[in-house]
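A lone chain, given as structure tokens: the form predicted alone.
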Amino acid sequence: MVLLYDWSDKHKEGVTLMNSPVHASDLPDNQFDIGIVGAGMVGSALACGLARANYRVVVFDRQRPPPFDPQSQPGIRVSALSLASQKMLADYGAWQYIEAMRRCPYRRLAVWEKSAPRLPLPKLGGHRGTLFNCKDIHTPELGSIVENNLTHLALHKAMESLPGITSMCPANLEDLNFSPDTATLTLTQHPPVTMKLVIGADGALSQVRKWANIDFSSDQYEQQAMVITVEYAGKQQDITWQEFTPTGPLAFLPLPDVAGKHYASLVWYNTADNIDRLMKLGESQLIGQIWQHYPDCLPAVTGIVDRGRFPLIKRHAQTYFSKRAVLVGDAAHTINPLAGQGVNLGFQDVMALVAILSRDGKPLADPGEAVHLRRYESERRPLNGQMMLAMDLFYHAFSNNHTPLKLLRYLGLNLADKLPFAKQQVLQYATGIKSPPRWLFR
């Protein structure tokens, strides 16, 4: 199998230099000591924090992402970073692009059910469910809402501002292979480029996963999701929410404005049949169809900018490391993405990866050596695989039509409310500002 990795015209040679190493100057053009297939969000992330540790890396991609035009409505691939994925970014030097770009911020959170049971329940509160602010944990924000585009190009301009990254592209990658000190990817028409670690961060359908004979678990939604870019009218909102629904959450994911207009993502899990047919209806007809079935909250809908559908699967791979190559990210896991955590996973990969890999701010004189990667997969394993658990129960718990169920779930969110210190620990733990408490995921 060759994979093609072609990114412009702008890199006719084929191979960039991004800046000089500042150590291992004496490596053939060909070796380096860590390689990183996939320079996608994660790709690029990883790139940037083990160069700022003194790596000569080399890094593979498709493509370049594309560059910004400032009047351009927004992409429909959007994500939720948290306050921990902000300050990596600051840390490897990507945040001020993004900023210069463009974000929305947010800084409150909400969380309720479509109907509440029929009941004599007293009436909890001014609003259904829980609502989280960012005054709970005196924190100006939760996090920003960011085209996964404009967080890619951000990388990639902090990785030219970086020593000792090397990209190489077009490459066509046909081969991985492993001796005890050294991973092999043998490429079309260029020399084989040499490495002592090998990293997969090129998504759910890894071929570095595959090469390195690495198996995963597999399963299927019944749900699907539709996301919708959306122009409103009224005032930029400052507020990401669900609703849940027998057929799964109905979202809104306040965007950037453009030009004075505003703009949000709406995500919406239904089954197959029904995201078919929403898929096929007219912009006028959808819009309809959203009115009738998102909540009065919904700011007005006066425009249908994209849309598009996402299978929704569970993937985790059974080990994260073989031989002299490790996983990070989508290679490594994909999640159910209503509690937007998916990149943000990836990014805790990155952090844990680079700070196992090096020492004082100093790089390992092996970074591929097997107790290094098992102490990666040690750590990120049955962090990133709870997680999966928790959104699992969450989904399954919520995308029902169960009464006592209903009662559970109007109980808990409306208790859950009422509870400051226990919305503070949520928040902390979501943010990242803290870690959960190992025992959670023993």
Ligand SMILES: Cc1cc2nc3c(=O)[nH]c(=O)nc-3n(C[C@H](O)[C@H](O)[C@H](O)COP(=O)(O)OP(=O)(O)OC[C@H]3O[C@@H](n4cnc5c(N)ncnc54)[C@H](O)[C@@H]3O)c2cc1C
Contents of the next structure:
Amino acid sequence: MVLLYDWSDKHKEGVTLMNSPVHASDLPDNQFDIGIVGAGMVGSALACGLARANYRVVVFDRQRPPPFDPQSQPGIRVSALSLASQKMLADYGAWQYIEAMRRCPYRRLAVWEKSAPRLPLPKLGGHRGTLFNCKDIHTPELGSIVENNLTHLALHKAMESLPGITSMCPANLEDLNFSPDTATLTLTQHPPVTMKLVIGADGALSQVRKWANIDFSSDQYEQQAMVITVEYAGKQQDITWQEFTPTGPLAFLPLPDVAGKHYASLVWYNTADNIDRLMKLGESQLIGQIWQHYPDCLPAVTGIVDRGRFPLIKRHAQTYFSKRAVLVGDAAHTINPLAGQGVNLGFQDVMALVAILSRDGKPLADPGEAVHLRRYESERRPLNGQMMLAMDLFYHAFSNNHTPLKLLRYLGLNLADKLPFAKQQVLQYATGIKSPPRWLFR
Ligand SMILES: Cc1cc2nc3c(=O)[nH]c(=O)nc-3n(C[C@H](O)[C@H](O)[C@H](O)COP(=O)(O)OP(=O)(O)OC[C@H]3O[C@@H](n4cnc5c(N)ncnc54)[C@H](O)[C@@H]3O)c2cc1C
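Given the form predicted alone above, produce the structure of the same protein in the form predicted in complex with this ligand.
In what comes next, the whole complex appears, and the chain from above leads the way.
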């Protein structure tokens, strides 16, 4: 990888001079096959995939991932990565770096509802929900909880080891213009950069989406998510679980141990007002509230490491491409994090686009041709849309006390647990081992 800007050293020295070229002799010409705006988790994965297909790629970002400190407590932003995402990261040479830093594999996953309906129900067995186990699908684990910063850093390390990637981070982009054959990005303090295809991997508020005049639908959920990183006592957990309550789900995600201490990420969905109140509490008061509201299976919380709040907004781009621009990841879709699917869907976009833009591992003459971008859109947009719809159904079905719905979800959760074949299928779809059948998405 060619580094055009190196922010990290200047940053360490506290110098805020940005955008100064550091390897002037390495400056390539300003023509690339593909430019990627946004080198977050999705953009940097895509850069790796496209460079492996022998494209000449340039990536732009406002920032680089922070360095890893093994003694640091876990960061507040974490994601549950599916087995399919882990495999993609391994194929792209990034997983080894995550393994060398830290991750927390989870082997079991449970969902249940807090209050069973007071109705004459058939006896469905011991517990009120569904427990998935990696043994059900004969894998050593169901996935991993990884700090977003570490996935990001691992992918940047993988990019560094690949020829064909030029990194312009930090870059300050000013404008994007198209001709019939090219897309050109204008930067502050740098000559314009031209490419055959520009990819918007620049997150939920995508500037590429705006420049390409791609409209999007947007809907804010009533609930918000509060994420709390906690330290806990007892045994290290290998289970992630979610309890549905009438005010919103309460989730537990185990994190890797640091210096012999156990950590977890709690996600507390609730109204904006209640989250306002929780955010303002002192440490011991917040621990008290967690004890009051979380179920008994929560291990003893001994400290609060960090907390943050996230409004939940669903966005979907009306089209995934326009002219010579195409969108991936959160730039194309943001989804309710209820089932931890956001970045996993982004990685699926990456795998689909890389497969479409390479023929037997070789680059196409013109990756920006509409025929390829249309194929990508028709493959990914319906799947992402249906996943968003499924999350909406889940959100609304579990956010009210309507008796028939209570009965249905109680039966659904319990029956799922009692039907081994159905359970195995659901688990294979959830971990990305298998794609759901097409008819499910019509
Ligand atoms: C509370 C919460 C919990 C979640 N949990 C999970 C989970 O368990 N599993 C899961 O799969 N997903 C989860 N998600 C979703 C996941 O975090 C996102 O889907 C993911 O971060 C999107 O990655 P991205 O690379 O597409 O976008 P981003 O992470 O937003 O990255 C965009 C990049 O573009 C750069 N950028 C932006 N604008 C510009 C510009 N103009 N010029 C240059 N660079 C630019 C940014 O600096 C950034 O590096 C969760 C989300 C939330 C809110």
